[in-house]
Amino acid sequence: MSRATSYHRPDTVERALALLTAGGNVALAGGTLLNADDDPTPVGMVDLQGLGLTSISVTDALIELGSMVTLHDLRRNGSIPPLVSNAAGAELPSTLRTLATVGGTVATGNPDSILLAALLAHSAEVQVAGPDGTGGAPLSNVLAAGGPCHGRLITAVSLTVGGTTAYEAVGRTPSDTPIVSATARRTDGLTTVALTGVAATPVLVDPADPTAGLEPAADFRGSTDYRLHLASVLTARVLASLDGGS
C-alpha cells in the first residue's frame, strides 16, 4: 500500500487543484488502485469524495457522468447505453465496482479495459479542470497522453447515445479478462471500432485496417502476432454483427 504522508478532503475543485499542484500529492478517487499499489513512495492523498462529482445527467443525445460516478452506478442506472453498462459490469469484481470510478478508470488507462473501449465507441469526451480553467478533449486523446497532466483533474466524462453496437472478445476462459476485445458502434452511417489488448491503452482503429500501426506487447497470454490476428478476426466479427443488425 502506498505510504500516505497526509490526507486531504477538499470540498471544491479549486481546493483540490491547489493540493494536486503541490509536490507529492495524488488524487484518491475510489482507491482500488492507489490503495493496492506496491510502490512505497510516500504520497499525500487528496480524497475527491467531497467534490460532489457523482451526478449522471441525461439528454436525448448525450449523457454526462461525474468523474466520481462508480462502476456500480453505471451498471445499475437504466439510462446508460447497454454496451457501457455491460462493460462496467465486467470491469472488476462486484465488491470493487462499488468503489472504482469513471474518472479513475480514465486516468489509469488500463490496456485491457473494455469499459474504456465502450466509452471510445460512444465518442466519449473528458472534461479536465486545471489552473487555467476547464476544457474538454476526446477520450482517445486523453488516453494517448497518458491521462491528465500533473495538477489537473478529471471532472466529468460525456458520451453520445444511440446507434447499433457489437462486442466480441477472446480470453483464456469465458470469465477471464480478454486477451483482445473489439467493441463497435454504428450511428448515422459512421462505424467506430475500439480494441483492447493491442496497445498501451484501448485504442480506436480503422475498421477497414484494424491492425495498421499496432505492435502489441507479447506476454504469457499471447504473442504479438497472435494479438494482431485476434484484432483482425474480432473486428471482422463485430462488423458482421453490425451489418446483420442494420
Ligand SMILES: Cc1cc2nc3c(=O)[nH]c(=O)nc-3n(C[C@H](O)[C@H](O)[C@H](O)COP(=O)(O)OP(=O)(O)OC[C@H]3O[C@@H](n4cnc5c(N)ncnc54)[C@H](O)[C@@H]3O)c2cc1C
Given for the second form:
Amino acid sequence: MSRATSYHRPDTVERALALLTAGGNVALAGGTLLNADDDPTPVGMVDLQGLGLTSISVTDALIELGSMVTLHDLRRNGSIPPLVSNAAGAELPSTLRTLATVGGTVATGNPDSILLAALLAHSAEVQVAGPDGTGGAPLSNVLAAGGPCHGRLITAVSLTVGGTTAYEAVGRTPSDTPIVSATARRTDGLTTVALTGVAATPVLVDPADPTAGLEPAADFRGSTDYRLHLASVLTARVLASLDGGS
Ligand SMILES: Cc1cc2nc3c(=O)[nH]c(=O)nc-3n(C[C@H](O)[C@H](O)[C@H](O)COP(=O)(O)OP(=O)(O)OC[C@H]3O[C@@H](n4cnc5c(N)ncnc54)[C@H](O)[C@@H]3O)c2cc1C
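Having seen the form predicted on its own, I'd like the form predicted in complex with this ligand now, please.
The next block holds the full complex; its first chain is the one shown before.
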C-alpha cells in the first residue's frame, strides 16, 4: 500500500519549500528509495520534477549538476569526469538509474555509494535552499550532518574537474556492491582519498593514515577488522596507481 497521503507538484523552489516546511511532507525525487522503503509512516509527497533542476552546466574548472539529474544522465553525458560517470553506472540496477537522482543520492548518504565517494574526490559542494535562502556546503559536511535538515532542498551539486584519479574495490563478486572501496584524485599536488564501507556514509580520509578514527560496523559481508584492513590495502593501491600515472 502506498504511504503517500497527498501528492504535490510545485513549479518553483519557493513553493516546494513552503510545502516541505509544512508538517508531514517530504521531497520526492526519483522515488527509488522513498517508494521502496518499508517505513509505513504516512507522508505527503512533494514531487521535485516540475522545478527545472535537471541541467548540467560545464565550465573549464567546474561542473554544476541540477539535483534532479539522474544517474543515467551522469553515465551518458560526455562532460562528466570518468570517475563520476563510471561510479554512476555501477550504482543500482539500470532501470532504477533512469529514476534515481544526484540530490536523492546525496540526501540518502548510502555508506556503500561509490558515486558519493567519486563526488567527494571531486571536492563536491552541495547547494541547499531553505526558508533563509540558498547556501553552499562541502558534500562531506552535508553527509556528516545526515543530509539536509527537514524543510530544506538540495538544488544542485557542483564538482571541480581535472587531475589524476584511481579507484580500487573489493566485493564478494566483481559486480556486487563493494564491501570497501577507495577512490582517489590528485590535482595541483593535493591528494584526496574517499572510502566507502567504513562509516555511516562515504568519508574523506587522510591518505597517510586512512583508518584514523574509523570503526566500521561489522555485517555479514565483513567484520570491523576486515574492513579496516581493506581500507589500508585499497588506499595503498590507489596511491600507488596515482604515483604510477602522474
Ligand atoms: C533495489 C535498490 C538498490 C539500491 N542500490 C543503491 C546503490 O547501489 N547505491 C546507493 O547509493 N543507493 C542505492 N539505493 C538507495 C537509493 O535508491 C539511492 O540512494 C537513490 O540514489 C536515491 O535517489 P532518488 O532520487 O530515487 O531519491 P528518493 O527515493 O526520491 O528520495 C530519497 C530520500 O532523499 C530525499 N531527497 C530526495 N531528493 C532530495 C532533494 N533534492 N533535497 C532534499 N532531500 C531530497 C527524499 O525526501 C528521501 O528522504 C538502492 C535502492 C533500491 C530500492
